[in-house]
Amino acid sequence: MAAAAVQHLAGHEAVAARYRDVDRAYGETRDLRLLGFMFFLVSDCILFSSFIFAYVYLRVSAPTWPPIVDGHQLPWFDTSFAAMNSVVLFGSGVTMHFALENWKHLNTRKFNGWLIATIVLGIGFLLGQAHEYSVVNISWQGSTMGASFFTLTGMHGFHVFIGVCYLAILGIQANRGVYTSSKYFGLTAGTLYWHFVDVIWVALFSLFYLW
């Protein structure tokens, strides 16, 4: 009887030691993955910065802005519509923050609600951008203004689309038990990425609609 008890206790200690090793390994790889993900975001910042600086250079070098094409000065972009669309995107950053915070407390129902709201707002922003593309009185070709606008906002829109797909995958993983209250690096990375697209849009909105 005593031998069985000792054997049972030894088994529990072995399982506990194995979980401690797993937690330690997760902590080490989490830090490395976070560092790698931050390098990815920095590289993306460099990519956007290159195009932004090119646009700034072209704009300050132009004799008039908006530029004159075929004898007509190009119109300014619709700031009011872009502002409303920006509120949609910035609101999605708030909902994503609450989604992550609720996951930390394993409030799955609220997590799903906030995450779905983030995805819906992200899709809403993309639809707003598509609408603006369809009505804006400027073309890709023929002016530095049009080429810069479609390149930068299109590149950002592509990042938002990737982010929407990424968040959808994270939601599926979370509901399948991939993450726990202490192991959720994927959700952290998704939140960081979503805040990144928000920050980039602040720069683009300021450049094209406020400057």
Second form
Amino acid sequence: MAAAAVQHLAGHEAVAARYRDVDRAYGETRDLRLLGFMFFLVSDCILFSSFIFAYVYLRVSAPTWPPIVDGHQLPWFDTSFAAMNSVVLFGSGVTMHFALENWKHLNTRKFNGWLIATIVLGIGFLLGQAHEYSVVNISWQGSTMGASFFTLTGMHGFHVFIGVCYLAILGIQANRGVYTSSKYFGLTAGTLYWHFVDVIWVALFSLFYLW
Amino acid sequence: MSEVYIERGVALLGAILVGVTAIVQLKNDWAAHGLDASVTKLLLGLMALGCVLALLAAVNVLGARA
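Right, the form predicted alone is done; let's see the coordinates for the form predicted together with the partner chain.
Now the complete complex, all chains and molecules, led by this one.
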């Protein structure tokens, strides 16, 4: 147990040493690029927050929820399917984390395997979302519930789609030698983006399916 | 077995598996420093929270509609 902990810490130290083992110019631009990427994620967070607050406002100010349209109350969304699809997306966050960890620990084969698993799970989530759109009994027009649902989940789905393309490009770049054991900012940014997309879904899942 | 039970079963098992893995990874990375490591830890924690929510939805504690 203690030996495993020591080995784990040594692994962390080796990764940290490789991370620091870059020329000064790269080190400085890496920090700046990371900061810039964080600003991008914050701006994306503000974009989602705006729509989320609009949805919350519409919902709390409505006399009944789900709203009544043409004399009929709209149905709730299917929680069980959404819970299953959510787990698919959260699972992809874990596989992406494993992919980056394996790259840091110089296991390229495992990196490729986890990255492919992430892309497959991301596509699985998108297919699940498409299935949900095909069976859900509301439309974009005619109700604030439908408009909010399709706008927010559609925007999120677009982010997932971009993320899948982004990860595929990162995978190609990694296998063409663009990244090394010490210079892999693109992979870090890709992982952060993918985790961000997962976390946004936590908020949307809670708002539309659990609240 | 109805479709709903299968979906809830998959969600329950998946949420446990993914949630535990996320927490273990969070524990493993706890000593890591730097802006990216800190943000990763925050996002992993929120993802674990998402797994708890999915688990509660799977067992009908959350999201149960009258």
